[in-house]
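Only one chain is shown below, in structure tokens, and it's the form predicted on its own.
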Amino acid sequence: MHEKSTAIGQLKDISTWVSSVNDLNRLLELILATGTRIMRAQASSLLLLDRKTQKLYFKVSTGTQKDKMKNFEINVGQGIVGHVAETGEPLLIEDVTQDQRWYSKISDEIGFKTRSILCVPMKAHNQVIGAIEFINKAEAESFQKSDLELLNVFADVAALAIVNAKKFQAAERENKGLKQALGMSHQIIGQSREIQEVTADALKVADSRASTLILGESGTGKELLARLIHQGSARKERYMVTLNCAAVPETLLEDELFGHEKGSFTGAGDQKIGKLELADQSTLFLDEIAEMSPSMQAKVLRVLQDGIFYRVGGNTPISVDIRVIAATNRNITEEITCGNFREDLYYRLNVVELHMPPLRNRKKDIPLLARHFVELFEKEKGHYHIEISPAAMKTMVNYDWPGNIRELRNAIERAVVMGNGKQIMPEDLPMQSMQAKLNTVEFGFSMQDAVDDFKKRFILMNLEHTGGNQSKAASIMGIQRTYLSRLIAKYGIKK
């Protein structure tokens, strides 16, 4: 009686951990260690069920061979644990050698002598999510039915811990995503026929699960269109996860997408959740997808086909349900012809293709966009009711905006900062002062000299416009950051 009351007291302690410990791995380790101590078992394991693969994977283990257990997996219906997961009913096996369901391969491989097993299913919402097993009662004793009753309670607590921890992790990620979203303006501004047509098509796509490829020049608002699709979908309750493939070095892209296990490589101190896992049940937006190497494209294609991936350094498959929206500013058909982009991935992504029009093709929207950005930046800078002079508006409407909406936004921000705080004048706009410099070509230049002179001035204009930020300048010019660096070096442009 004293032993049972002690166990109940420890169970009460565990119930407080469920609400106070949000690290799922740590929580399950605590629960299993406590259970093993109460049961006086030599070893124990907690396994989680992956419904897509129909396999059980060792999440936490105790005992002398615990480090080896994560190398194994068990099919549903295989062995005693597999049988428990399949039927949802607990089992108490006093002598495993006398039970035809006994699967001895794991014990044989790790050199562990198994005599008896006590195994119960873990359930959440009446569905089996895994199982807990205790192996060999200490001092050659046998497990009793009372142990089975107590273990059922342990399983309920563990299942609750898993559900709560996953809810906490999801909420934490949601909060992070919402904070990111609050720092951005996600509204598509425009009344032109071109923008109305593409947004109408986007809303038609939103209701489906179809993968979508958005094409368009840099700075046209491809991410905004992706967000419109996400917000119109059944996945809108989860935030959209984004990854700019051009902004992450190739060596780090796999880690960003797939995440890694603790200790999987030098510097991997903690487990990292990748973008694919974060986007489960939601939308993953892969911007500048054409910048991804063919080898990485192959890995992404496998995830899209199977819905399963592994973290770097991990051997436990992770199932995800993701809707992918991809975008590129490149001519994707040319990239396929040149062998830079996989045709099979293209067809997987390009169920629906949308084209974001460049700003020069929707000049009717420039006054609306300019006013929108003025209102955005005047509040940030502490100015109010800044007007746009007719001459400044005419300058903006007549300009072709090679950097599209991103360039217009930057130009308005500069005008708000550098202007008189009351009215934006033509001279406050960066392209007005720079245009005169670009228009002067000296007589006697060869064609190559003239081209080089123009390139140098054009780069200088954009670097001045972006305050020396090469990444922003490259984005506005529609070229890669590395190519811009080479041009800067070639023309001897000082920082």
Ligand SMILES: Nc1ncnc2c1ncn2[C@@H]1O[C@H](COP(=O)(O)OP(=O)(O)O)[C@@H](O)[C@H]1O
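So that the term is clear: the rigid core is the largest set of C-alpha atoms that superpose within 1.5 Å between two forms. Residue numbers count along the first chain shown, from 1. Computed from a predicted structure; not experimentally measured. Compared with the form predicted together with this ligand:
- Once both forms are fitted on their core, the CA shift for residue 210 between the two forms remains under 2 Å.
- With the core held fixed, the Cα of residue 344 is displaced between the two forms by less than 2 Å.
- Remark: with the core as the superposition reference, the CA shift of residue 89 between the two forms reaches 2 Å or more.
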Second form
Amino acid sequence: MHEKSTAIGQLKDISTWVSSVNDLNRLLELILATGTRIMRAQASSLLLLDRKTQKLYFKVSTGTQKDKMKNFEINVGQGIVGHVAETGEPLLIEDVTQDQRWYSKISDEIGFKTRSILCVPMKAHNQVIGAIEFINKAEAESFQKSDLELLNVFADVAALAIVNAKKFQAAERENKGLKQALGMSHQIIGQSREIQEVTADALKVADSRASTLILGESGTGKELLARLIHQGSARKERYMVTLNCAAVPETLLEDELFGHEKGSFTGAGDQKIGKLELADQSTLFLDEIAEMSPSMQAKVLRVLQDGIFYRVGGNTPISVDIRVIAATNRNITEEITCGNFREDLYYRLNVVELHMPPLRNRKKDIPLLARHFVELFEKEKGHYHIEISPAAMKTMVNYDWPGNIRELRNAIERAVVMGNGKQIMPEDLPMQSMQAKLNTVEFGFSMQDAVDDFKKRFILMNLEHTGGNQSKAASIMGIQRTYLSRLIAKYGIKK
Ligand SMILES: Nc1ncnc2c1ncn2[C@@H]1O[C@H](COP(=O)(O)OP(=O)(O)O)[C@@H](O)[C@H]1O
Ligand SMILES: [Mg+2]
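The structure above corresponds to the form predicted on its own; please provide the structure of the form predicted together with this ligand.
Now the full complex is given, and it begins with the chain already shown.
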């Protein structure tokens, strides 16, 4: 009885190690040492199965000869361990010399007299991933059926530890890869005075808690600048949490930000942690903040003032330490005048205000950016060293880029895909082909045909540039949105 309760206690220890020890070898050593102690065995080994080679390798061992074990490998089906790995069934052998499955070579070579063996498979998802064996019970006793039961539990815990650690390692590798990829696509490129100034200002305020408001047209790099600030701050070890206020319907925005308690409203399901909580000790990037309704703005303001909020349906105050960066492409002062944006929130957010310049005001950066994006996409597409022809470069520098860097990036991606894989030509660029499309009126058209044709293509171009955003396209063309809708219907332009 006493023996059993200590065994359970030690098993409990092991399960806490499984979640806290990240070094798999160290963890397996701990597990095996504990098992050997409970089992009162003279020696033990944990072996892992390699599916490809169909061999078992000694991962960790205990006992006087433990350091020699790493030199050996065992084929599936060979010896007691190999047999267990092959069948997936445990074996208890009281006297190995009486068992023809016994493979004596290892014992002979290391000079260890093996008498009895208790061996169990380790399984994950019903597949054998290895085996654990205990050798010679102390004081000339033999292993019992009850030892076998205990060992089965051990094997399960060890298998879990291995699977967990492998997942953890895979996640870590993936994380590293992603971080590298992000590093490349998150670099702020530009040597113009405009971009140098704004990045210098951003870095100056990075390592403070100061709320920051980033203004600028769509596609100018506001989100990128927010990341730069976060990376330059003491909070960089944590992920920057992003919420795009325009992408979430108003009704869900509160849930996204504050989270909710289990069953707090119909369909609420389990408890949900909101972005405010996720961003604790980190940075919260509120993108397109001007799209938030005034009532939501009031709630956000309260959190920023108090540093405390409640999950929806909850009554425990949650205190958070958040650095807020907000961004909008709207004219924020105009939004305040119209009553769409709360002045008090504005003052709370723009402790620091940064302006991202539009690309047309820093044409100097276009060649640099174009090269940067070519390098980014040629790798992705498996091409190398794609040049930009002088004519294509000229087209890009002369173009106005209403969609800013995002539009340039998309244009290059398209050109890399559509082009000849060696050199980007003007006709690979979308604005060039759109320009061509605008000039296709033909002889024989009536004036009305020509005008209609032009209008249709003109609208199409603007819709393409704005990613299908009709309000934006209308405002760029200087017409009413409702009028644009009518024209779209009239000319049968597909969305
Ligand atoms: N200075 C820059 N250097 C390199 N890439 C940039 C730069 N500015 C923006 N980008 C890229 O352009 C795209 C749009 O940037 P983003 O930050 O999302 O703009 P915004 O938030 O202002 O709409 C992104 O793919 C971003 O990586
Ligand atoms: Mg954006």
